[in-house]
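One chain comes next, on its own, written as structure tokens: the form predicted on its own.
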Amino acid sequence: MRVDPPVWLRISDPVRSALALGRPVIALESTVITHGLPRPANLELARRVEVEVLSHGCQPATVAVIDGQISLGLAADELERLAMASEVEKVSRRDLATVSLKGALGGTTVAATMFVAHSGGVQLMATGGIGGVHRGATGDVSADLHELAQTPVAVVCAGAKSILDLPRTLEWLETAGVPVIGWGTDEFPAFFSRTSGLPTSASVSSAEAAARLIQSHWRISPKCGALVCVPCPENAAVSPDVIEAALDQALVEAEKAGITGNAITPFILGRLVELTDGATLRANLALLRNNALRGAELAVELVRL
């Protein structure tokens, strides 16, 4: 889909002309970067990430705002300085504009990915966890719903982060019309763990089933995203009873420090490597490299077609 970029929107130079060439791109995600990783590991994976999507005959566009520039593809400085640096925001889409303006270095959340994305033309985008409906009666909603719910952009993801309440989480998917398609199965990945017990809307075996699936759904729903979930990798993926126990205590840990709103998924995601003893951690690698490569898969296929 070829479109003008706004104003407002800073695109590198191989993916604009990737998108004029119409060969296939993919939006990633940064606050996994910024946020989500310990250094250097998270600058290992996003080089290591980008270079295996150009082998797939895709275009990575990782997105971030670099000094209060809204930017669809980095530098290769740029994503190094994003990774690195120790004052960074995160940025969901309603911080877009405050961040632009005070001329800041940000990472980018689902939401504020998938606005940004397809903002500059780009459909799909690759991510670890999406956010959901929290645990508790705090009423916590993630932004990362409302925009699958108003923004037509497919995001390729591990499920939602197993901190969450996956039931609600699948119930508020469901109210407002977001397909959760399944690739490779038929049940809710649960992030580090590769099964839920809950299913999917759909499922689907290939990439090009779940392309089809995808203009399906944009021909019939022309402005609401679809959710791709693929299992975490089999030989990485977590035992569900030892992230319940460790995200038990975790939970505690971060009620008695106060620790709320969007500081207290960055604060689980890190507890739960110490009492894991980097299990989680390296689920989460291994995640994010696959959600990226099955993505760049799609991206082809949906061009194709």
Second form
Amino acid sequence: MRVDPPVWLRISDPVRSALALGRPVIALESTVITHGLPRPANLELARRVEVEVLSHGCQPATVAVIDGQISLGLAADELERLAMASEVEKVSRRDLATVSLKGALGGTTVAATMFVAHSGGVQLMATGGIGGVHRGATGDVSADLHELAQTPVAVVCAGAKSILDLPRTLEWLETAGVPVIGWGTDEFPAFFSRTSGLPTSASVSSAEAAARLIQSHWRISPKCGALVCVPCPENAAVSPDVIEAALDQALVEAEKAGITGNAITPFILGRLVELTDGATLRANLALLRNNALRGAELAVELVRL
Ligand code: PSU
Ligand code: MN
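Output the structure of the form predicted in complex with ligand PSU; the preceding block shows the form predicted on its own.
So here's everything in the complex, that chain up top.
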């Protein structure tokens, strides 16, 4: 039933055997490790998430580019190199070939992670927050949205990054036919904050219900992704007011410093941590872990169906 993976893709042995046995597998995004979190918290989290996902009966498959090899599933030493390297690229879908030919190290965005996961036969991935439509009239729309429109992978996230224009991001997803499924909520979560005041397109209250909905979506739209939104855990979430104030300041600073394109997200995230005395970092770590664990439950249910 499964087709052979493409020659450019390196699949780790544990991931390969889990796939061959039809066991649950979840792909994990890695730009958050390379560009979204400070060291060494990034490595600690990445390791912890892999261990916990495994203990939930699901095989983790961190996606990254290692010395030019596009990889699904990393060895422990590769994860450490990726997290601690000073020279590491942010790899979106357009960058895969370039970084691969350079033989470089790279952390993959949601778009690139989805594409690689799908190429290897993995249907599910977890991340912190997806990219989307940026604020203002820059015309900056993340490749994550285009990938969701054309690649049948379900992405477990805490919504879109709060630095984005959330209403326009949701409009874009609606236009592209991508379901936005709230798990335990009917509001689109705003990453560090649990609420945004904006509705999801569907709501489920269990892993089983989420799996059923995703499966049904793929019967009807077999080429389209889906978003599964899980709010940041209550004890780590930050109030929208605090985020908005810090964000306004960070956005002004970014504009003054002339920061644009794919450098915006890492810059803003770093400034938010400083401006909120670490509250956004604690929220980011908590939601990443939570999304991976909920994702693992979902992977188990998807296999069961
Ligand atoms: N959210 C975070 N940290 C991150 C990202 C999102 O808290 O590092 C990354 C994800 O990899 C996402 C990417 O796919 O930012 C989107 O970047 P861009 O807007 O340049 O497409
Ligand atoms: Mn962008």
